[in-house]
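Only one chain is shown below, in structure tokens, and it's the form predicted on its own.
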Amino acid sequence: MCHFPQRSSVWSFPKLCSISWRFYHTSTAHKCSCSKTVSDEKYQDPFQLGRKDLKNLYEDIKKELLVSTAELREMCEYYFDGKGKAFRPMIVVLMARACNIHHSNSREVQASQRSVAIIAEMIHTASLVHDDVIDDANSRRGKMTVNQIWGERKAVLAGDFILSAASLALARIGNTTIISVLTQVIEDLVRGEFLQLGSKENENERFAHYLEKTFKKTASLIANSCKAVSILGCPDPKVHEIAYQYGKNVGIAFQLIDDVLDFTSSADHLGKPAAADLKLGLATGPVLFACRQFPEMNAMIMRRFSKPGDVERARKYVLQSDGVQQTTYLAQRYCHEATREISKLRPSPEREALIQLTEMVLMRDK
């Protein structure tokens, strides 16, 4: 049976939208207070945590994707080459443990919880490939990307197989409604990366229309995922949306940390160039925040930072602005709400895990 706490209301995303306009507003003068939530006694490393049934993880993989051409069999492993830091799947086991123990208490995870990692990792890898395409990327994770070695056309093929090769693992799983939620996320993939092809005039809409990109491209294969390995370790719908909502609110919030690096961060320590956003035209969290506070920005943005000068004098124009505090302070809320939600299941050491994975998401430097 099910054992949850008062359930408290779920900010739904578009009201998250609207608060990160509002929050500017209140709080330029005031950090967001997110303190840690785990104590030095309760601390769990996930990695450490899930490390057990992460073991093979690339190995296992490998084995979904065996063909007998020898080129696209390397093309295809290429980034499954066990230096990755395998966050995904990471929050997939531990979720998955986390709801078995609330529900029956067992820690043990299912076969087809960790069929579900692996494929998140598969869809995950697959959309990187297909990225690097679209923008013309160079280097990916401190090395050469696909399209760079073996050309698009290939690349654009590797990466469709890696999503076949996934979808063949999601029919192995052999139940319906876990193979529904998943294909969202390769639906999303597809909208997402429309989403970020338009722009918006209108500043508020500006900033909803890059969070539900960001949700899209990132967020939906964390939140529906952790859905996915909820369903199959809890009858309970409630327990569902926590793992749902805890997904979303991570994801978004590793996002938004990611394009906060992409200012802060050297291009050797991020493994990738350093301002790729800029020059691939796109306006960002703390492009947007900065807009505020340098309205010259807003040709610039519409125009893609398409002129000459347009990509240096924005990224002087973010470090000069609180754009990246005001970033962080929103992905500290995002987190605070994943937190929130996911302390509506029952104590255990998987769902500190979780909490903890919060902070690392906070305060990671690439």
Given for the second form:
Amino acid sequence: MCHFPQRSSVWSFPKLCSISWRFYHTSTAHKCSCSKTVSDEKYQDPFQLGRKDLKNLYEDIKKELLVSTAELREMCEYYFDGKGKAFRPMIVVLMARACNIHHSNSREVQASQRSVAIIAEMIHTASLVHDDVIDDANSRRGKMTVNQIWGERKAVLAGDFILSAASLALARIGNTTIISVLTQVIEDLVRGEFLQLGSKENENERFAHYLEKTFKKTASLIANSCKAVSILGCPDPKVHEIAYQYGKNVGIAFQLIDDVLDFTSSADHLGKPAAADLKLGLATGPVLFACRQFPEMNAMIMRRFSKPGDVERARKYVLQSDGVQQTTYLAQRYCHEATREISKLRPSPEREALIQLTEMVLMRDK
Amino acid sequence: MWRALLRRGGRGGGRRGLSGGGPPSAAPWSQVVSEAEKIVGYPTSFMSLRCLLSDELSNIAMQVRKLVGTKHPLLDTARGFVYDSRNNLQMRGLVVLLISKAAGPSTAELSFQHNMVSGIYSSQRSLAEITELIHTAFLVHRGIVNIGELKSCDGPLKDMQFGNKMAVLSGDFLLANACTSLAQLQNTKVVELISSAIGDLVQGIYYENSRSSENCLTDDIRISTWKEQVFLSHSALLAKSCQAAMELAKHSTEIQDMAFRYGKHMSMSHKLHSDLQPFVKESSSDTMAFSLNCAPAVLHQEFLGRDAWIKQIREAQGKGNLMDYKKVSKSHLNLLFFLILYVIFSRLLLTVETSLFKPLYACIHGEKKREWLVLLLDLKSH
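Given the form predicted on its own above, I would also like to look at the protein as it appears in the form predicted in complex with the partner chain.
Okay, now the whole complex, with that chain kicking things off.
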């Protein structure tokens, strides 16, 4: 009963890949001769490198959230407890250094670049708080969600407050270009949520729709924050583009792996319930790939897994199919592209760390 | 043009005494609004509804139809947009436009006057729209329900969850649009002002929420605290938008401060006016509901002392007749009515350049209040 990729369908994998490349890349798809640029720098743990800059990240975020009402402050600070991965600020800070070095050999992170890292994390958290209300989620990062503890009304307000604080911090940087770049993220996040609401009937459109949603919901924040720090660090538009492309590719890969983990990992390990996407009616990468091998999944996708037993059946199909492998392979391709882009910058420990980071994205288990 | 507006407002009223007198023959509210709209050369109704034409919100609109028949508050908010034009939902935008035009171009930046249409810069028009977007976004976000507090009489859980989802998404969409338009203004000071206004609004709504969720019927707050909290929830947005409009035209800090104070007092008086409605309407329907945390009640509590007030409430509750709440405080209310207005407007008049803002006062709605204002203005000029 195995359907191999050679089945003549418009949905064969090489074509799929080229659709996704075409969608997102202006450069022509080429054979990945991604030999990692070898440098003399030793293996750099990205988290070690960025640690100093991010040491006070959460404290600084809390300073932005100064509000007189104790409960509102408690809600806003709830996720800034230092237990999150701080993945996004990490990338931002490393990118800032890499761009600064590329431009002027200075390793110092400017105050404004550090602000961008803070703002990025705040925007991300604000969207998480709202997403939990929208999805009626009970737990995140191993603890109860804000809406679970304080109710939905206050949770929405807390999210709005964090966003307004981020916007205020953004304005204080004093650079209208940076404001435009990061405001784009806010718009993309909301549009991404809307994309998730709708669904496409056509199988072909579905994958492009999925990738667009992934970009808007996850990659846009990383891409635009990388771009923002590169603008602050270096006047060359080519560097801005490199930073943006790195962020975009890493971001998409990150989300693809996230979608894979939803199938392969257990709830305890993830810190949030597994098969969450299916339960929300979302057809992610592994599902879309599995659907080629098991066309009976089409009906389930269309009704958003609403019938009892759909979620379990879909899960089984996915695990039986090569959906997980295909999605992982796609993520690898995005990571290679990210590496290719960042390698255009002048060598530095930070550049190596960013390359290392793409490996970490692929290998994470939560 | 300004004089005509003022004359129309004052003509029927004349010098009425404090006792109120007969019905004024001043222009009705809707006429004042359309005059104002003509002045700014731009129909301001449905300003924020323009973005409702977008795909995203058309999608939402279709989905919100599923909420018909449920008890989710989002339905009321949506209904309000379409049907309730008298509720001056678009007032903030109109005020921002009027104040922009009233202030005119600053002497500092003569070069960029060519950007004006009907005496208003396109950036100021954009700001007026942003103000409406933010106000609307929070109207929508106020309509979220707490899932944990739902009872079976509220209907199926699914409907409420769905309503919440739509409310969060549409509110976020409006806010995102506001942020994008803000960024396009290319003015960091304005972004700072409006962002802080959003923060104020959140805190204000938070206080509103806290009140309604507690078991005690009314807060133990004095009118000064009431004013602070209501400033946040009802005033900050308009006040800071007015200030921002001046900043966009590069006016001096003095003018910006004036605009801020105008916006603040305008919106505070509006809130007071609406708090007063259940008490001053001479109409036969005595059945208008009011909040026990409205201004007259808070002031009454302050005069009477909290214990006596709580006792009165319990008496009224005991009788089972909610209307007795009104009888309890009505005797004090004529005094309160004039006291509040006098305090607010005398302070306003002392600080504000009346020649600049006189015509705008005429736009403040409510015939009684306008008469009173005209009287105050006349008294001041003599």
